[in-house]
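Here you get one chain, nothing else, as structure tokens; it is the form predicted alone.
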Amino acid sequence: MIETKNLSKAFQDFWAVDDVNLDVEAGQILALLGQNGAGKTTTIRMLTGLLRPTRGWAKIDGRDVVAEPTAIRSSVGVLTEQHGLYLRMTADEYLDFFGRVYQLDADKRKKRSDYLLEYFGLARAAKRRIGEYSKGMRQKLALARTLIHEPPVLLLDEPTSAMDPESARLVRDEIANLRSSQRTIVICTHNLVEAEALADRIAIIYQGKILVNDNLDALKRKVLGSPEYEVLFSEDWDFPESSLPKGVEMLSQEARGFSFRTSAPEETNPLILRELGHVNAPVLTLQKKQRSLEQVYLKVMADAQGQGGLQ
């Protein structure tokens, strides 16, 4: 649904983007992560058809966003970063002010205007002028606006920032009911824990090039290393490292347990537990170390700085 080759885009002799290459599928999330100035701003923007790449193509649906920049508007849903709302008019004229931009007739101008302003908490406010929103309001109306016309792209830039949890969820519930609509959804957040849950592929960009771009189970592999495990004791025990399996790295160890890493658990972990059971040891649990996005995030921002952006 969303292709990209070699998307680049350069002002004078800075590139602000530089060979980003995305395929995000019919029904897939992708999360864009980055710095602020990294590029995805501008990534965004291109695949809209707002900016012609400097070098490289985009496609939507199959279409070109340069050649077929209409088409490409119609079938696409952008919530940016500034709203852009018209604070004069009320949240009903709003939403039925771009439901004539998409051309839909009148009768389902308001169906789609009732109905998002309902879902999002906002009928009773239907008829206030957008100015005396608040800023979670703002938000909720802005989403709104990108759902009018049932898009089946959507592109949003920190669809949840400024809200309350309750609305937060709320928002985030909608994206993944979308998600299973056959909706294809680009998300750029500053939010990890919102990313890891809504997500199914995971692209870091950073200064223009995207350093990694894969599901999260992968990315953690290939980021972190094999798996972690922990055991723990309900007293004190001292399990020898020798009496690890090979292939098993001895992480850490305590008087109530220790920690493990392996690449083959289904192998050697049943391996661990026989040893552990031969001698009695006190074992109150074995389990996987959980091992977040953030965890992931921030080694792969610190090589790319380290070695001054991969390549």
Second form
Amino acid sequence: MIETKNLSKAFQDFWAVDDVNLDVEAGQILALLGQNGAGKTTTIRMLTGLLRPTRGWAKIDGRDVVAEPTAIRSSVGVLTEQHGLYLRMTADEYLDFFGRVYQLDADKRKKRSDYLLEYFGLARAAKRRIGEYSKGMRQKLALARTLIHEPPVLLLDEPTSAMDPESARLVRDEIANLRSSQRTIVICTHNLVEAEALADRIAIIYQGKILVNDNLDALKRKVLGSPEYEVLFSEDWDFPESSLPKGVEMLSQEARGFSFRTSAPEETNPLILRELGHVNAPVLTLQKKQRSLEQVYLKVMADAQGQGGLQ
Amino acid sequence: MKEKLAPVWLLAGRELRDQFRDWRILFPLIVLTFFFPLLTNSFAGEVIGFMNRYGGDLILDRLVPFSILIIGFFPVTVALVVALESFVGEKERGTIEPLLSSPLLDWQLYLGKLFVGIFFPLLASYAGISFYLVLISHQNLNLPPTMQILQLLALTFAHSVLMVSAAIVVSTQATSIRAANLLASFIIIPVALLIQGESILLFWGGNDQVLWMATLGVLMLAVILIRVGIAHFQREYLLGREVDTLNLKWLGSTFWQEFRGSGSTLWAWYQVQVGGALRRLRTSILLVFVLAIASSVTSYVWVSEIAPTYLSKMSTEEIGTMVDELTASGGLTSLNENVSFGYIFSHNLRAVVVMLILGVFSFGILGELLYIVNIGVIGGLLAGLQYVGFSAFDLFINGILPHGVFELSAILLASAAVLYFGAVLITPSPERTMGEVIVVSLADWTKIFVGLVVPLLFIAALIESYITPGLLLNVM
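Same protein, the form predicted in complex with the partner chain this time rather than the form predicted alone?
Below is the entire complex, every chain and molecule, led by the chain shown above.
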């Protein structure tokens, strides 16, 4: 649905985006992570045809963003970094205006506007000037604008940045709903928990280059190494490293347990459990250690900065 | 077409509603609309009273058309802020990106803003003029003839469209409201000068049609400005630049790269750079050549027709002076003994540079006008001299052709380059910003100037100062 090949953008001699290759299928969510100024917004702007690539190309639903910008813009919903709301309008006027911009008929405009205002809890404030809205309400209204024409592709720049936890949850639920209706979504975010909860694929961009781009499990394996497991005892117990099967690496050992890494848990973990049973170890649990996207992100960024930027 | 225009009205309607909700726009407009006619009326009365006290013979009625012109102009200058901040204001408020990300076409966005920009100034102007007309009719003053009122209303409309279209161009190119407001003086001052010229036409034009012609001229310029605005409207430019900086280094290097090219020898430069520029100028050269023929023939025919009536009223002395003046401006400067090579060369160079300067500020139009007048004078001169007894053919062969082959070619090339400059400016160029287009076009003009015009004018001046006088003496 979204495909880019060597997508690059230079501003004079500064490459804001450099050889970005993306491939996002229908019904997938891609989270684009990176520091401020890494090139996320520039990438989004190229995908909507607002910026002309200096090199490479981008296609949405098979259409080139440079050759067919109007068709692309009709099928894409963009939540911009700034809300971009007209503060003297009321929320229903605002959604009606953008409904007209996207050429929806009156019935459809009314239906979509009412639904979105209701969904985001703005129905009671629909007749109030947007200037009177809180930051979170504005963010929700901007998201409603993005969804007014039910676009098959959504490009969302920080969709929950200004929201309270309840509203952020609401938005995340809506994004998940949209994915299940086969929409293609790209989210630029600094919220790693959100990215972890929503994204099918995660791309980390640094100084205009994509450093990694894969699903979360694959990224964890690639970046953090093989999965880690932890054994806890109900009382102090000494389990010698030599008892571990071949190919298992002991990571740490304490009185009440130990942790290890294995590249083939299906084979090694039953052997470890058998050995623990054989020596009557007081095993409380054996569980996979949770590794977060944050660890992946920080490791990738640390490596990139350590290497002066690039993989 | 109706469907395509619907988004234009949609955008304009939204913005109009927005403006009507902003007391900071409405309040000064309302105050100015009604206060300024009162002020003008009272001031005009005072001036007339003062003049009459010292033996002047003025009556207030004569000033009414002029006052209408001024009352129409003044609110436009204030309401211009709406147009000036149309794009750059939305950019600063962050509301431009959702619009630019929508399927609206560039021209729909542009025209939507243009209509809103024109609506407010025009509303204020017409309200002010109406109020003023009511005011003077209550003072038992004579209203101007209906046709003149219509002309003044049309002229006010043309001023509004011109100023607003210029302001919208500024708004798409500026990167902050502050910069746009500062640039507004480049719109207001020239239009104020234009109005002074129109006032002269109003008081001493002597022809009912002259104001219609002025209106048409102003509207044509406005249409060109609108065309320029749409041609160089770039979504990327609106979003891509955040800071106002004058990058002299970039300007210099872009100009030099474009001017010099990659050739290492003078011959290579002529072949690639000058040759390339000439190829791009082909259509312009053809056009200015046709213009030259048309203006010479027209002036020849016109002078042949009016010369008997005109010259019969003049004394021999006056005819002599006129012949001297005409010969000086028509390329027969060598008849004057005081004219040297240096004078001719520098005079012609100056004329070419003036043509460029005028052309740069008018999309080539004023440069071409100067060219047409210059070339046209030759036809008129030959017709005039033929009437007083010389042979036009002999004069042309001996007095114009020898140096004219070089001089006229040089002026024709320079003029074609100016015309091309204007044409490029009003042609869409999605790959380049307006600044790049201007720099590259100026580099093209400079190639023609340095590579061809200067050498040709040099040779022409040599011939005109050392060879043509001898040839002319044989026939005069």
